[in-house]
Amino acid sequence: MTRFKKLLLTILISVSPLFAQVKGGITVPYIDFPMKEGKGMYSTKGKCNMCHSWGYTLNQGLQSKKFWQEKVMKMILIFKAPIEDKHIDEVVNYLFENYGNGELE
């Protein structure tokens, strides 16, 4: 190979584009995680599904009232969930009534 050809080849290699395995990116499927019908559902839906899917919440299983109370507070205090004080009870009650284990704590 002549020196010129060699040089050309190196240039070609170094500028050859990288190809991703996936053409043009991905689409994450939408998965429906239905919420139980109940008092406070719409309000809870707007608040708790803002940053993550309802699946995140369902994954916790049936829990005590204290558990849900603390979880809602964690969302507000740590992750800055914009939930006003006057709505906290409504959300906690919806969670406990529909995803509660019957125990207060």
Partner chain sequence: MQRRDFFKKAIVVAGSAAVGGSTIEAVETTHPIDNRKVSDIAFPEKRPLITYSDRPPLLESPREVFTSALTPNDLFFVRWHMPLIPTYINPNKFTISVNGLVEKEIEVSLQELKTQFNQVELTAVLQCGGNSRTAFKPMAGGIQWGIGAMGCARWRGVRLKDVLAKAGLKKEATYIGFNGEDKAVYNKTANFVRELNLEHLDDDIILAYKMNGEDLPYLNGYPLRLIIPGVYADSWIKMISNITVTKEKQDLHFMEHAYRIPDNSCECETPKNLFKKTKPIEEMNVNSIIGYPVTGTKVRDASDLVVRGVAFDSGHGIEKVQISIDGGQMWEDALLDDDREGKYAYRTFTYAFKPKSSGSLTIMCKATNKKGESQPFAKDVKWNHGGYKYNGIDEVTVEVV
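Please show me the structure of the same protein in the form predicted alone, now that we have looked at it in the form predicted in complex with its partner chain.
For this one, just the chain is written down, with no partner chains and no other molecules.
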């Protein structure tokens, strides 16, 4: 088999799944990650869940207040999270009070 034929066969095999037909619809399962009740919960949920599921937050584990402060600032500065300056403390305090390890640093 020539090089060209091998390349063509490889390309055809690689792209063939793109043309697969699925009968009926595809349903993506919804996974609910409940939040702990607390002051600032709804504000935090609205701001964080705009970009990612609450599961992402839960995966951070119990962390210090400094960690949550840095994480919130990273979301604002790097990922452009729409959290206004006046709401930063509310979000950080909610995260620390409900998902904190009790340590400030």
